[in-house]
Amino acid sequence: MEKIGKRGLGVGLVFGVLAIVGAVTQPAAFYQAYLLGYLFWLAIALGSLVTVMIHHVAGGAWLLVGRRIMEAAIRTLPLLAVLFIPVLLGMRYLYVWSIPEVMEADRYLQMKEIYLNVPFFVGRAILYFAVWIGLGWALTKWSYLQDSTKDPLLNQRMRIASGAGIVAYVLTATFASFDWMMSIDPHWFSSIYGPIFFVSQGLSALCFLLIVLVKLARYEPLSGAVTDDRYHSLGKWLFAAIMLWAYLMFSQFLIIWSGNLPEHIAWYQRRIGSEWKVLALLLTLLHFFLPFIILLSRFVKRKAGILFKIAIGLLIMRYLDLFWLIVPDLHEGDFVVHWLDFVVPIALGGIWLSVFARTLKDRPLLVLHDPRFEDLLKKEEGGRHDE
C-alpha cells in the first residue's frame, strides 16, 4: 500500500502538470476531461458507501473480506469534495444555463431558472457532500471503533444509520446526477437517470474492490481469508449489478423510443449517429453481453484471475459510458476525443489512489471483532473440521 501510494502520487503529479498546461491553453477541453475523470473516481467512493450500507442492513458474509477496502475508499470523500472546486470554476464551459446571456435568450431555460442557477447549484453540492461525508465518517468511525472496543451494540448503530443513509444517498445521488450530468443538456430530462447514476456507482465500486482484493489476497492476512466462496459471493453481486445497469439503460431507451417526442429523442440521436454508434455498440457488447455471458458460469465467479480481468474491463467500460453520456452534449453530437480526456483522469486517479492507499495502510485489512463475522468464521471452521 505504501508503494502504491507513492507511485500514485508520483503519477498524479506528473500528469497533473500536463493537465495544468491543458487548462491554461485549452480550458474547454480541460473542464470536459476534468468532469469525466472526477465522476469516474467519485463513483468508486460513493459506490463503496452505498455498498457498505447495504451490507450493514442486509448482513451476510459477502463483504467479509472487502469491507475495509471499501471503507478506505469512503474515507476519500473529503478529498473529492475539495476536488469538486474546479468543476465549479469551469461551469461556463460545462453548463450553458450558467451563462446569463444564454439564459436570457432561452424562454424554456427561464422556466427552470428557479432550480438551474449558480448559487443554488453550489448550495446543493455542499449539501450532497455534507450528507455523504457525514454518513461515511460515522460508519467508518464506528467500524474502526469496534476493532478496539468489541462493542456489539455498534452493529445495531451502523444498521440503523445505514437504513436511513440509503434513503439519503438515493435522494442526493439522484439530484447530483441531474445537476452534474443531465443538466449539461438542460432541455432534456429522464426520471430514470438517477437510478442509472447510482447503480453505475455500485458497479464501479465492486469492480475496484475485486481488483484490489485479488492483488492483496497474495499477502497475509487476506491470503488465509479470501477463499473461492468469497469470490463467488462478490461475483454474484457483480453479475446482478451488470444486469440492473443494462435493465435501466434499456428501460430509459424503450420509454423514450415509444414516446417518440422530439425533445427526448434528440438526446439519443446525438449518441447513436455517426461515430457515436460504434461506442454505443461497444458498450452494449462489452459492458453487458460479454461479462453477462461469462459470469453465468459458477466456475468463473470462483476464479480470482478471471474476475480480475472482468473487473478491469468493466472499469474501462465505465469510463467510456461516462464519455458517451457527457461528451455528445458538449459538442452538439460531434465525436470529439482530446488528449486531456486521458491525461486529466489519470492525474486525478493518481492523487485519489495515493490517499486511498494511505488510508487502507493505517487500518487492519480484516474486521476484527464484528460478532456477525466471528460467528460466521466459527461455523466455517466447524464445517471444515467436520469434513
Second form
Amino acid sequence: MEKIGKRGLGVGLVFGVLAIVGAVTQPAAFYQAYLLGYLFWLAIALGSLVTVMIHHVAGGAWLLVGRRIMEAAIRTLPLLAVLFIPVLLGMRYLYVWSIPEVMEADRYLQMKEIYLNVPFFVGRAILYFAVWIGLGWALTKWSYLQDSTKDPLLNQRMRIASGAGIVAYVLTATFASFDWMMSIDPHWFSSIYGPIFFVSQGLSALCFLLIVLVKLARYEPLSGAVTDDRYHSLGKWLFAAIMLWAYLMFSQFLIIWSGNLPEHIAWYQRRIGSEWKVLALLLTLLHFFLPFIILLSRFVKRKAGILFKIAIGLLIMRYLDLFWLIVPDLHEGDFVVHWLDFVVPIALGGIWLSVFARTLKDRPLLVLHDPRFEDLLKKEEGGRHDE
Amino acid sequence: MAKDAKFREEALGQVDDMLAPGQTFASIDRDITDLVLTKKAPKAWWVALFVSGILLGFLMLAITGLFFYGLGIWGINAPVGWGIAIVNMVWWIGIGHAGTLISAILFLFGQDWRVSINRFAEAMTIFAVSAAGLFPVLHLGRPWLVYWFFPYPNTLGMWPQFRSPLMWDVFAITAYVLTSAMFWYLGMIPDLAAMRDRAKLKIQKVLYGIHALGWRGSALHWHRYEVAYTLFAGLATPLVVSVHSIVALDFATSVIPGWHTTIFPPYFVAGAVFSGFAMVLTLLIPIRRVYRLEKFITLRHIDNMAKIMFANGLIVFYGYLNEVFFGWYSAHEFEMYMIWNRMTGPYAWSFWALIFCNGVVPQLLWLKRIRTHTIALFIISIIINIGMWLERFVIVVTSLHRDFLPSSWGMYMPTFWDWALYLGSIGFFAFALLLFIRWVPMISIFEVKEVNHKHNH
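Let's see the other form, the form predicted in complex with the partner chain, since the form predicted on its own is already up.
In what comes next, the whole complex appears, and the chain from above leads the way.
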C-alpha cells in the first residue's frame, strides 16, 4: 500500500505538471477534464460515506472487513473539498448560466436565477462539504474510538448518526448533482437525476473497495478475515448496485424517449442521436449486461480474482459514464475527446490515491472491537456457515 | 452473561427476541395448527367476517349496477377519464408488494425474522392483487371483451399495442399473480402435510391430504423443495420492482404535466412497499392480539417492519419534494401551473392531507418507542394507508383535471357507485383473508421451527 501511495504521488506529480501545462494553454478543455476527474474520485469517497452509513443502519456482516478501507476513503473528503476550488475557478467554461450575457439573453434562465447564480452555487457547495466532512469525521472518529474503548454503545451512536446522515447525504447529493452536472445544460431537467448520481457513487465505492480488499487480503491482518463468504456478500451488493443503476438509467431513457418532448429529448439527441451513441451502446453492454451476466453466478461472487477484474472494468465504465453524461453538453453533441480528458483524471487520481494510502495506514485495518465483528469471528471459529 | 448479551444486542439496535424463548418443536406445531384444527374461531373473527360480508355485498351491488347502466354511473368524464377506479387499482397493487418483498427479497438476503410473517403477507399479496385486477377490467366498459388484451390469432385481425405500458401491465400483473400464488402455495406444502398428519376429522385429513400433494418429508422432498423455493424467490424478486415500475410508466410515458416525470418508477416502487408494510401492520397488530401470537410475532418483527416502512416512506417523501422542486425548476408554464394547482387549487386539501399523512406523521417512526408501541403503530399504519390512497388520488385527479387549455378544465367527484366498488373491494380482500386465517396455518410452521432451533438452542 505504501508503494501504491508513493507511486501514486509520483504519477500524480508528473501528470499534474502536464495538466497545468494544459490548463494554461487550453483552459476550456482543462476544466472539462478536471470536472470529469474530480467527480470520478469524489464518487469513491462519497459513495463510501453512504455505504458505511447504510451498513451502520442496516446491520449485517457484509461490510465489517471492508469498513476501515471505506473509512479511509471518507477521510479524504477534506482534500476533495480543497480540490473543488478549480471547479469554481472554471465555472464560466463549464456552466453557461454563470456567464451574465447568456443569462440576460434567456428568459427561461432568468426564471431560475434565484437558484442558478454564482454566490448561491458557492454557498451550497460549502454547505454540502460541511455536511459530508462533518458526518465523515464523526463516524470515523467513533469507529476508531471503539478500537480502544471497546464500547458497544458506540454502535448505537453510529447508527443514530447514520440514520440522520443518510437523509442529509441524500438531500445534499441530490442538489450537488443538479448543481455540478445537471446544470451544465441549464434548460434540461430530470427528476431521477439525483438517485442516478448517488447510486453511481455507491457503485464506484463498492468497486474501489473490492479492488483494495483483494489486494490487501494477501497480507495480515486481512488474510484471515476476508473469507469467500465476505466476497460473496459484497458481490451481491455489487450485483444489486449494477441492476439499480441500469434500472434508473433505463427508466429515465424510456420516459423521455416515450414522451418525446422538445425540452427533454434534446439531451438524448446529443447522446444517442450523434456519434456518442457508440458510447451509449458500450455502456449498456459493459456497464450492465456483461457484469450482470457474470455476477449471476454464485461461484463468481465468491472468487476474489474474478471480482477484482469486474471491479476494475466497472470503474473504467464509471468514468465513461461520467464522460457520456458531461461532455456531449459542452460540445453541443459533437464527438470530442481531448488528451487532457485522460491526463487530468490520472493526475487527480495519483494525488488522491497517495493521500488515501497514507490515511489507510494510520489506523488498524480491522474494526476488531465492533461487537458484530466479534460475533462473526466467534461464529466462524465455531465452524458454522454464515452468509 | 445473559444480561451482557442483551445489552450488546440493544446497542446494535435489536429489539426483543426473534421468537419467545422456551418453545419446542411440539409446542410450535401445536400452537399454530390448533388455531385451525381444533380451536373455535374467536368472536372477533365472526364480527370481522360479518362486516366484510356486508362490504362484499357492496361489491356485488356495484358490479351489477355497472353492468346494468354502464360506466356513466361513475364520476369519470372528460377531462378526468381515470377516476378512483385507477386510484384503487394502484393502491391495491402497491399493498401487495410487501408480501413479495418479505417472502422473496428478505429470503435472498437471509433475513431470518421473515419466517413469522411471510405466509400471512403473501396471502395478503394475492388477495390485494386480485382486488386490484377487478378495477381495470371493470373500467373497460365492455369487460366481457377482456380477452382482447391477449395476443392471439383472431379473425378480427386485431393485435395488442405492445408499445403501450397498459399492455405491459396486463402481462406484468398476470405474471405477478401467478408467481405469487405458486410461491405461496409451494411454501405451504410442508405445512399442509403437517396439518394432514395432525387432523382429527376425516374431512380435514382428506382435504389437507389432497392439497399436501403427497408430501412425506423425505430428504429428497426437502432437497427439491429448497431448490424450487430459491428459484421462485429469484423469479419473484424482479417482479416486485417491475410491476409497480410499469404501473408508474402508465402515467410517466404520457405527456401530462404531473405524470411525465422520470422519478416515477423508483418512487412508485418505494410507495408500494411503504403502503404494503403499512397494510401488513394494520392487519397483523390486531390479529396478533386476538390470536395471542406474541410468541411468534415479537416486538422485533414489529420494529423491523416499521423500519422498512419508514425507510420507504422517506423515499416517497423525497419524491414529493423532488416533484415540487422540479415543478419550479422546469421554468415550464404547464409544469409550474400543475404544482401550483396541486398546492392551492380546488384539490389542495388532498395534497396537504397527503403531505400530513405520508410526510409528517411517519417522522414519529424515528423513535424506537413509537416503533415498538403497537397501538401507536397501528394508528400510524392506518394513516399511511389513507395517505397512500390520497397520493394516487392527487396524481390521477389533479394532473388530469387541469392540463393545458383552461377551456377544457373540469372537476371530478366520485359517485356512490365509485365508493361502493371501493368498499366492495375492501370487503373482498378482508373476506378472503379471514377465510385464509381460518383454514390454513397463517404462520409458516416448519420455518419457525428452523429459526427456533437456530436461535433458542
